[in-house]
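Just the one chain here, laid out as structure tokens, in the form predicted on its own.
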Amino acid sequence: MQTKTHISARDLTVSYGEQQALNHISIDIPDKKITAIIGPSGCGKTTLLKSFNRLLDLQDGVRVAGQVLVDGENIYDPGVEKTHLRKRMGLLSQRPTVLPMSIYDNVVYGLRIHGVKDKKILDQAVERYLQEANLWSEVKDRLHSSATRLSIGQQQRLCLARGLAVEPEIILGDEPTSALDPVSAEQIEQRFLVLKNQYTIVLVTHILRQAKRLADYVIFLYLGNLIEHGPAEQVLNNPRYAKTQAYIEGKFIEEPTIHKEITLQKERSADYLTSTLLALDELQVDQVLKVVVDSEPTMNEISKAVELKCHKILEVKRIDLLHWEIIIQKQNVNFII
């Protein structure tokens, strides 16, 4: 059965001043699954996450191009009401940000902002969402004490309860366990595994073991480019591209040395492949060819055909609105054009 898509990025590009942080990202986030965004520091993970709830709008000098669709609606359309959008998405940051008030008031803070005043409804919400965050049994007898007295792990679960109380569709986590001790981190992870039955969860993590424990789907970013994405089992255990493999193995990610480059535009389909294979034929084994093409279908066609010839695709990425780049390493094979 095909998995429903909840969030989609379409040709998403984000820049901070002159620095481009995301480069033409197109990706689908599955509904009611845990998606992990992985990659080295500074690769654009948090930028991608914050593009989903428009928190990027709060920063000066940020430019966003492209689309982010939530349930098919482009959240960057001028008429979108941002407060309503963010209500649909709970956010857990790296460090918990409890409000300087009681545990009870933290949980119902969002409800009160949205006009809920009935004490019975508020009381029920406090118990329900503290239970969902696996915190109720620890704090039920001190609901009106200060939230700042909780341990950091308890504070993070309180932030989770506060986010759930406004009944979001999506939970976003920006390295939500990085500041926690192992026991507290495990408690948060266990809640995610339960909550994914009701919510779409998107996590930024720099911990590969965590991605392996939690993720149903994985997105690998490097230097603002989308390198690889797919089911977690495939990306983490049998990655298609060299940079993904290097990152997962903890190796230094190297840019391949390009020995030949060709640009193919407005040619017939058969000519694309012929030109590519002729260029490969001129290389020695293990040398690298860069092919630039002018459409995604052409990129897919060449990639599949070259792999059938047993050559190795090192990387495929979009480089601008019109063009795709295919990095091919020649293997020791005989082929017939």
The other form holds:
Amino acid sequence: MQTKTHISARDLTVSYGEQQALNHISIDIPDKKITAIIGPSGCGKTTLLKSFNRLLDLQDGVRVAGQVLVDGENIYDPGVEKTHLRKRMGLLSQRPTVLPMSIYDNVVYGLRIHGVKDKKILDQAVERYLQEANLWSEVKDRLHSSATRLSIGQQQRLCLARGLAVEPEIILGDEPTSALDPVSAEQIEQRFLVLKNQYTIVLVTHILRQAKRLADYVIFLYLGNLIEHGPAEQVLNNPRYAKTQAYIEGKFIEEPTIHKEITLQKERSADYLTSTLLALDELQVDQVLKVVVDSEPTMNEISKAVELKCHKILEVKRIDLLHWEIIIQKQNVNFII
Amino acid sequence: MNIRQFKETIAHRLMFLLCLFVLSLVFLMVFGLYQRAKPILAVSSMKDLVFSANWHPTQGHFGLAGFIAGTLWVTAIAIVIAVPLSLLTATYLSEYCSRWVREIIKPVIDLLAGISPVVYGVWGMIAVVPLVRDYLMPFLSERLPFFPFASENYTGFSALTAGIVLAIMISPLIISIIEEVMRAVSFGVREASVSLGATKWQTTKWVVLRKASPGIVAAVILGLSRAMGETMAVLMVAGCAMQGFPKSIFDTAYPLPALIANTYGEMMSVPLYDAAVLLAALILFLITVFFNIVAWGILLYIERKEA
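Structure of the form predicted in complex with the partner chain (previous: the form predicted on its own):
Complete assembly follows, chain above in first position.
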């Protein structure tokens, strides 16, 4: 897939106190596409999303290591102006969070805090962005009444309009339809499909059907680890790894039982491919081998070689800065010549 | 009936009776005060007593207006000082400081709220009175010789002194409540504002304070009621000399609680004195009730506008 990368995480690790929420995530998010982050609750989806606009900074005791590059610039550099960074991304949260003011004031809130005072510009922005969020016709007669009186679906569309009004490049959605009724949810989804022509959209969702409907690219996280990512077609219809498969089929995600474990170091065991295949030979069919390696190219090479031999790779996981582990399940390979 | 259910019933009834008892105290108090204030109301009208500042008990004049005005004046000064102080302190504690700073400062502020008023009174006499006498009063009264600064009172015992002491007394309470109300504002709206590129101050000013406004009003009114009823500290630093209506923050003031505490039980030889003082108590009670009702109204108004 040849597309421009808009946001990329490089070895991103986030921890809340002792607890690690994200574990060495490296990923590229394509420009002007909808990227869905899927996975069960509490596995770091929202944390990953909020690391993109540094909203994590608001919470006490959060530590972030690694880099997040937006248009090639590391947003965790000390010199980065957070307010400008955040202006480039609109956020839609799980429950609509209207500000305690009128509909009109909600939409222009972002413009006002960035110093726009001209009434004409503000009026135009209100109409334009409410239309873009498909809310204008419903509220145009009561722009100055309190936003909290809107229905919850209208509130979410108002939040969308408010986010669009600061002219971001990216829209971040944290399960933006989870609190909405089906009709409102569909309206939001339809909006996303229109908006993706102009914006890069990153969407956290635990609704697989939603990911299927919307996503061009899918990231699957499990317990803070990046399990699989790729074009939506591939990840959702033909996942590579066991955990993704289980999640998409709605089965329990199980940690495989490891029957044998080997650690390969680059300098000492030059012939790591042979070592891996030998170790596999010693196992019976369906037993599982865990290989720990200390570089990404080695990991890639072993994975390819093992797949060529028709063994099954259950999971590839980065365990720390240097080490990768590959979980391989031995298959019956006798019939292959 | 088994024993568990019996206990349940007893507990239920007992708590109901106690609740009723507390409630009835309010009415008993009003009734008692009214009964004892009746003799003076038989002699002169309520209107004369409340709106006249002519206080000469020995001649039979019991105009309470000076004391009522004194109460309002001192309370107003205290609120003007306490509200910005409390609001900004609470904002710092809730929005800006790190958790461990808050965990150190918060208990100290709560401790401040628990100190006995007489200690504040003594502190006011040894620290605030000289400050007002030697610096504030000569400085302001000379440079701004008009209302509300012009004054002839060079003692340092003044409405401003009482206001400062009161402000420091009620601030811990107000800070504590406002901080809690602000922290109760949901994280989501803060995130929404920040994610649009707002700074912390913009978020605080436009979103958090606005969302917390009913609680802030409640906190201020609570502080106001406390200031109005405060006796000991005020008595010690306000000067307590009757000068009619207050014309300056540097004039002495004689608020109602100080009047009651100073004179009740001492001047009983003067006819009707006793009734006049109890009427003063009743009026103080009614003023406090009035402000509480106003607060309630403001809260309702804000909540209705929000919803």
